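One chain is shown next in structure tokens, namely the form predicted on its own.
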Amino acid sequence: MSLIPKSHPRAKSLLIREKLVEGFDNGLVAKEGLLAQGRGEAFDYLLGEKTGKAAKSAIKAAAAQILLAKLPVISVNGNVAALCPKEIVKLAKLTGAKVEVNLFYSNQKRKNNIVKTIKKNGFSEVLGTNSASKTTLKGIDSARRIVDKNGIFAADVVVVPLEDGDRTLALRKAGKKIITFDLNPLSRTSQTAHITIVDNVTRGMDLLIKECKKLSKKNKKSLEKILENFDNRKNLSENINEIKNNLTKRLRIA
């Protein structure tokens, strides 16, 4: 039970960190996977810790995408294993994308952790752990290489929460859709990604599902517009801005 007041001015945040920790000490999380929310939580910090116009923008873009997609695959990590499990079945479940765990501080044990996890949450077939069906993507050299040959090798369209710059772009030349959470709108995967959703993915990931049950009811040709009028380069110079604008902002109420 959180002991974390509802009343603190930074109970979300906090709640955050509590989810990892548990996540950590359940086997889920990985001792660098802490050091990323640090970092991640820094900038949502500037971010002013809401979701804004172009993250909303670019959520519209990913439920487009993903909707569009032959053979959509969600990779997962222990950090969003242990932060949103529920949501990343709801999404999976509604737009029929397969599951794969995929880590970079990978070992057998942590992954069955996170396969238990997503199968608790209601998800019956969780790729990653099956040794006959992997294979390996071109182009990186870390343990995220290893995919399996029926989820991520064979995805066009693969969703990559809290990646790492290095898979994201070997993802890309192997001719995935990347579409990917990230704080960090200067980050490696921000910049290689063909949708960056620039805000924390337990607010982000909530709204996906909702505007993929929004899009769901539209044609082809409505889902094809709404990408084809997105710039990815024009959406981080937003996200930029934005964390600007706040900057400012609270600079004068200072």
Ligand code: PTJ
Second form
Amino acid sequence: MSLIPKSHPRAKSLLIREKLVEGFDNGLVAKEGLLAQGRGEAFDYLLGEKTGKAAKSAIKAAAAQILLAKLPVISVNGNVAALCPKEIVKLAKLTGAKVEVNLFYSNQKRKNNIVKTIKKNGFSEVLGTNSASKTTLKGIDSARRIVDKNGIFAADVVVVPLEDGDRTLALRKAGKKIITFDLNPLSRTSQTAHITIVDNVTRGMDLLIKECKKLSKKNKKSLEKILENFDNRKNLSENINEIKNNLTKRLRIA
Ligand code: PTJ
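So that was the form predicted on its own. Now I'd like the form predicted in complex with the ligand, please.
Every chain and every other molecule in the complex is listed next, the one we just looked at coming first.
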């Protein structure tokens, strides 16, 4: 049972933190994943712990991009498996995307635990643990270079929540469209991806599912139009303005 009172002004953030700790205790999350969450929390605090206008427009572009994809793949790491396994499965089922486990701090046991979690949430074919279909992505030194040749390697669109800059760049160089969730609009991943959703993955993933449902009724041309009108650099600077405005507002109230 959670020790966090519902009345706590930042209960939501503390509950997300609990999910991560639980994920660590259950062998899903790397120790470093707890630190990554701390970094994310700091940016979320600056954003006002809400999904801003810029994030909503990135979510719309991401939905259009996924719906236009021939072979979309969602890359899952320890933090994502702990924070939103249900949503990953929902998104994959809705859009026909594949799901692949890909870890920075690679560890077979943790990979198996993550696969089990995704399966328990209703998705049976999780890629990333079959050594027969393993291949290597050029331009990365970390364990993230090992990918499935029928998954990330073959994908035209890859969703990489909470990613590192090296793989984002390598995937981009390999000709794939990259969508990421990253609360830090200044990170290398945020700057390198084609579409960066500057939002907590725990809020944004649900909104992405809703947007995919909504846009699935649109034709190809209107989806392409949404993408034409989206500029990631501009969107990142809008996110920074939202942070600035939020901080100015808070200072005025104090
Ligand atoms: O499970 P593994 O081995 O693949 O490891 C995964 C982590 C997350 C530990 C690894 O990818 C890592 O070291 O990530 P970073 O570079 O510390 O964090 C990536 C980005 O995610 C940072 O810019 C954080 O601000 C951001 N972030 C952290 N938590 C969230 C987040 N973005 C959205 N939602 C979050 N909940």
